[in-house]
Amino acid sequence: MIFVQILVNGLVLGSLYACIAAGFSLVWGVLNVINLMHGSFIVLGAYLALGLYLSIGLAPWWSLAVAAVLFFGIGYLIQRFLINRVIAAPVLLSLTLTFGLDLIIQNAMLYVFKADYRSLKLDPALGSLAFGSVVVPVDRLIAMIFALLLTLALYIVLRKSRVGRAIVAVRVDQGAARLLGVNIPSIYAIAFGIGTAMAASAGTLLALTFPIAPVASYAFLGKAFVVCVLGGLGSVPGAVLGGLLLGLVETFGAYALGPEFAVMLSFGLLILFLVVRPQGILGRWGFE
């Protein structure tokens, strides 16, 4: 039954990875901007969940609503007044800008929160559910469910809402979208705001599973990058499949080789996909 336990652990972890990567994939696919601040927004969301739980006892899966609204506004303003100024420039310029902004956020977090790792421990603990010999902590199960619901909500917004269809239209053909009256700068800002909100919301859920520290942002950014490449740029279902694939590879790899090989396996899988299928599982040629 150890195989089933590892499989369940991989699915739980993969669901969180999918939630991490969905917003990153959206921004990269629509704006053609590799947002290096994504990992820091995840960590800030985790700190927000920790702060709300310690101050008013709000459970992390409810604090994601606060994180989503707050960080949508932050992301919207950052794109509208900073990134939008270099959006038409070569990718290296926007990459440098997000790198510089991330350094500012990183140093601010280190000043406010220090470099110590912190954990969010629920009191009382929710315990675990046992299905035969398979044991799943309730808090991780709840985090998995909310991560999948959040990712599903993003998919529905992109497919069913007027703004979502405009975002997809800009991604597919910016020129045609402009001719149809779509306000491109506004859509860019909304898409970046949604990506930022997704990152912070995922961070509130990750606080239940991972230790929190400013330096953890680089690890989360790396996971988002790998999942984005595996699933395909701008594809929410692709992010889900890529996240689940990465979660399963890491959990089975950790069991077979040891947890210290998780990063090697992640980027080994990334290199394999770049060689064999660079557009990702659900990506299509022509989207950059």
The other form holds:
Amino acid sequence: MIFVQILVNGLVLGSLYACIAAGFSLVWGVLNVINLMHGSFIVLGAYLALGLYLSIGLAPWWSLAVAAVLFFGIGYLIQRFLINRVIAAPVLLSLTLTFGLDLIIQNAMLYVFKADYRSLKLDPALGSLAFGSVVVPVDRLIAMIFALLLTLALYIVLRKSRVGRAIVAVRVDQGAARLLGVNIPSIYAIAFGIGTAMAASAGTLLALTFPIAPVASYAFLGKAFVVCVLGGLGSVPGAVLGGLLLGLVETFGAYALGPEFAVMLSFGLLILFLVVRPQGILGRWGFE
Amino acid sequence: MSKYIILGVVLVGLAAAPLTGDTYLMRMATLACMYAVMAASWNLIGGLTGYPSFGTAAFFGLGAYTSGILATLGVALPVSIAAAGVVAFVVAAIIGFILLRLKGHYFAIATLACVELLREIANSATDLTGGGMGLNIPRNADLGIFAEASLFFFAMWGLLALTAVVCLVVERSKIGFALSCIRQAEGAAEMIGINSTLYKTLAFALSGVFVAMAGGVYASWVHYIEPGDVFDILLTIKPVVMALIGGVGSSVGAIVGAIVYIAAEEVIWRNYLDFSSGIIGLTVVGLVLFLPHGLGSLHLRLRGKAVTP
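For comparison with the form predicted alone, produce the structure of the form predicted together with its partner chain.
Expanding to the full complex; the earlier chain stays at the top.
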């Protein structure tokens, strides 16, 4: 039965990883920008959920909507006025720009929230569900369901909506999209806004399951990297597959080898994939 | 010609630090030399060849641990530092051969993952590295504070002089020409008969050697290393920013950028402790947006010419 329990833990963790990585993958795939602020947006979302819960008692899954709207705006403005200016330059410049912006956000977070780890404890606690000997805490189950719903929502937006089709068009062939009248800078800003909104929304859910601190951002960023490379860049199904795979590898790896090997395993897997199959499991385009 | 004059002035200026007899100033000068070695080394692969490597910290840590472990076994300082360089050359050549087929962000991420992987290995190989407890490196002899500070300053300074000479020779040689061909158009470079795999791997291996030797000197200098300290991701990022300050592609620019950065960082640290990283962040953002070609392009800006990233 321990096998089923690990499987369930891995899937719960994996859904959260998928949600973390979906927005990161969108930005990387469409804009060819690696957004080093992604981890910090996740942590900011988590602090937002914590703040709203402590001040007005709003449950994290409702804070998700607040975070999505607020951070879409923030992301849109950052892309529109800052990153769009270096989007045509070599990748080194956009990467360094997001690193500089992340330093500023990190400094601000340390100043405002201090460096301590904090966690969101629901009162009353939700307890856990038992299926035979397999136990799942209800708050984790809720986080998993919302993470999957959020990722599904992104998928539907990209598949069905007008702006979503424009984003995909820019990703597939930017020149052709421009010829057809797509406003590229505006689509970049919207895509970056969506990526930022996904990060912060995922953060509100992570507040339920992980302790939060400004420095936690780097661990989340690392997961986003690995998931993107595993699943394939810029595709939502790729992020889901990569996220679930990483969740399972980490939980089974931690069980078989010991928890200290989980990080080594995920980065080893990352390098292996980059060498053997850099386009990811589902990827077709995007590999230079 | 002017870059040789600038380099000469910088090296002589740094060498004057011990004359002041001020150990604080010597500490800063040693740090400046260390980062200058790393920035100039990064420029070989990141600037000249155009492959955005984020693996600098991997070689720094590798060198620190190689030389640190040898030192605990009683090996003399110069031998342990040379060994760090040799180990890094071999490891960098292997990693480079495997990873240099990737481009752009993929290469950046793969080299970043190498840093994480090596840090985790250093954390887990407790028997060899002391794991998270860190590694104490014995002093060579009891020299006294000033003599010891001078020893490590001149070790770092000598390493910088060596790095600068090698970088300038590479830039001027056939290798440097091949590398800039690869940066501009790798496919075309292959067409005219440049063995791009060989040259890229060589550039990556060379960029690892001096960083590892700097790591080796650093380990003996501070007497104590731990994985989070020598595999710090900032050790990867700072040299890139320094090269950006000096103007990517020029090794003398990278060296000047390193000195400017270390001086600015120290001033900011002393005056605005709570906001130091934020101010550095603002500087980086300003640099990328307004002076993407480094301080050297300032005169173009001032004359109102367009400087596009």
